[in-house]
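Below you'll find only one chain, the form predicted alone, shown as structure tokens.
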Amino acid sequence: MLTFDRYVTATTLDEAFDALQATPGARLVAGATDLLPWAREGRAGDVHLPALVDVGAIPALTAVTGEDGVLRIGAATSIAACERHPLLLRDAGLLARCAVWFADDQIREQATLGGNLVNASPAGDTLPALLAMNARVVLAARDGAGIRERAMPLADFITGPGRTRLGNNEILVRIDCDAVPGHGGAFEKVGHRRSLVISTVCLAVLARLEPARRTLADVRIAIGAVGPVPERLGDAETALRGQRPTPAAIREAAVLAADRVRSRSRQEYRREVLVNFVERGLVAALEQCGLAVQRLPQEIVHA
């Protein structure tokens, strides 16, 4: 059993900060989605906290704004809002793809991007598809001179499965990421059941084309559930930026991917839906730039 002896909800960034300080051991939460798989794990008997301080209130954190083509998302943004708010349907359309394969309706509503983040599992959905925006995470912290924030990128903040580089004393306030209204976008994801399902791979794409349409632009490529951290598959992008997405070069990039595979178990299984994911992707995103691009036969996908 879980039990706390006292409930905060914080409205200012302030009172979170005074709730935490007034009472040590009391544990910050949002959406409160991972609070008992948390209390849970490796543990024999009940788990009985000073306090929870709620900053799922606090406007700023459930702001969504966006300029000069960087989206500020507030840390306590709900998943299901990526499904349906204007500003990140139009600039941000690969966060609704993953939003749709986040558990299930009711979890979606009270999930939310910063704690998917600092929970920091190695299947996060949300990860790779923040890692293909170029996420950087703002961490505030208050001292003398008042509540000071760093940044950082999401590539350097995760640094193992449930370990970041969020510090004792700070909150995750937001998401800073690019805006690619002009993308194609995929996300990729299977587990191990149909329904509210863990992934066993994921995998997010983004791709644009140049003006001529004959070239690729840009791409960016990002997996998780294959390793202890998401990644982005640099090799891949770098083999793939400027130029023709032809099947054979896609077929290629994507094949790079078997050797990021280092998770424990199923490798083999993991690498093959990898490297399946990362082609389907590139067609998919493609597709949605107004390219369309025939897969290879399928008996030669894996050597």
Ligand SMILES: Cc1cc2nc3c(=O)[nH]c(=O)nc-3n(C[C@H](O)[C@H](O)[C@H](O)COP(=O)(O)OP(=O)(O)OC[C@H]3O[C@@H](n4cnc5c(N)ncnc54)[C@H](O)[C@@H]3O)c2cc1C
Second form
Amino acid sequence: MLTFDRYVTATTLDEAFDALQATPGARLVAGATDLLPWAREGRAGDVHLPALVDVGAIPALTAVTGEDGVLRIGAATSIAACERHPLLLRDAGLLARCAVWFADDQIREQATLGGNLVNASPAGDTLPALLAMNARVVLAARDGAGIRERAMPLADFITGPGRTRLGNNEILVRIDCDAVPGHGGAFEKVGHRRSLVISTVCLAVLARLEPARRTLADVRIAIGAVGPVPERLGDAETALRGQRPTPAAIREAAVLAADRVRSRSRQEYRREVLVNFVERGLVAALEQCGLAVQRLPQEIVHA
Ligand SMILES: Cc1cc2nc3c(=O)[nH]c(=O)nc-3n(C[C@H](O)[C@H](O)[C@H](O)COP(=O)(O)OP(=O)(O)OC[C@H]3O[C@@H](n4cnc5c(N)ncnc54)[C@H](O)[C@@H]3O)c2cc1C
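Same protein, the form predicted in complex with the ligand this time rather than the form predicted alone?
Below is the whole assembly, all chains and molecules, this chain first.
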């Protein structure tokens, strides 16, 4: 069970830092969709916190702006906002595709991008999507000189299941990533149940054709839930970049993904799903770029 003495709704970063500093042991919270079940289901035993510090009402953490090809997405932006924010729909359609697969309507309204990243579950759905968008996290800390920020690639921020490089006194303020208005995008996910599914395999793909639409100018593929941390498929991306996206080239690149499965459970199943996802995701992303590619006939992918 979760109990706490005080609930502080911060409206500025300074207020949040004040509350965290004033109450040792206070816990930062955004949508609380990870925190509440963690405590309520007894996974952490009985949890009593001196204070919860809610950062979900800080305007800087919910702002979404874009300039010079870079999107700046506040850490407390909800998953639901990814489905309806005009700038995100235009420049980051992949996030909306990912959001559709995320939990249910109620959770999507509460859950935030920042919470999903800091929770650092290998199965976190927004991680592959943001990795494909070359996301960088911006972390803020307060010292005598005021609030200072540091940034690092998302790939460096997540170090293992549930582990990140977030410092003790830091708040994740925003996620900076590439705007990708001209890219086709696809998100694929499979899990154990039909609804409210935690991913067993998930995948995000971005693809852009060069102007004559014969070769791939850019291709990015990121996978989640098949290893300790989500990751980009650099070898498959390199194999495809600058190439004609023929059915055979797509199949060859997809097969490279099979080696990335490191989860011990259901390895064979995950390999087969992953290879099919990469192939299907690339075909879907290219279709959005106006190029129809036929998939080769299905084959079983052996270990
Ligand atoms: C029924 C259900 C279904 C779910 N389905 C999915 C799903 O399909 N896909 C998926 O990926 N996840 C799913 N989740 C998990 C959860 O909703 C997400 O991980 C969510 O994005 C977490 O965001 P939050 O704002 O609720 O985080 P919170 O619970 O508020 O916080 C999570 C952790 O991050 C820290 N934190 C939050 N924001 C910040 C910040 N700005 N700076 C520093 N630290 C911060 C908190 O201190 C806490 O440790 C589901 C959860 C539930 C309960």
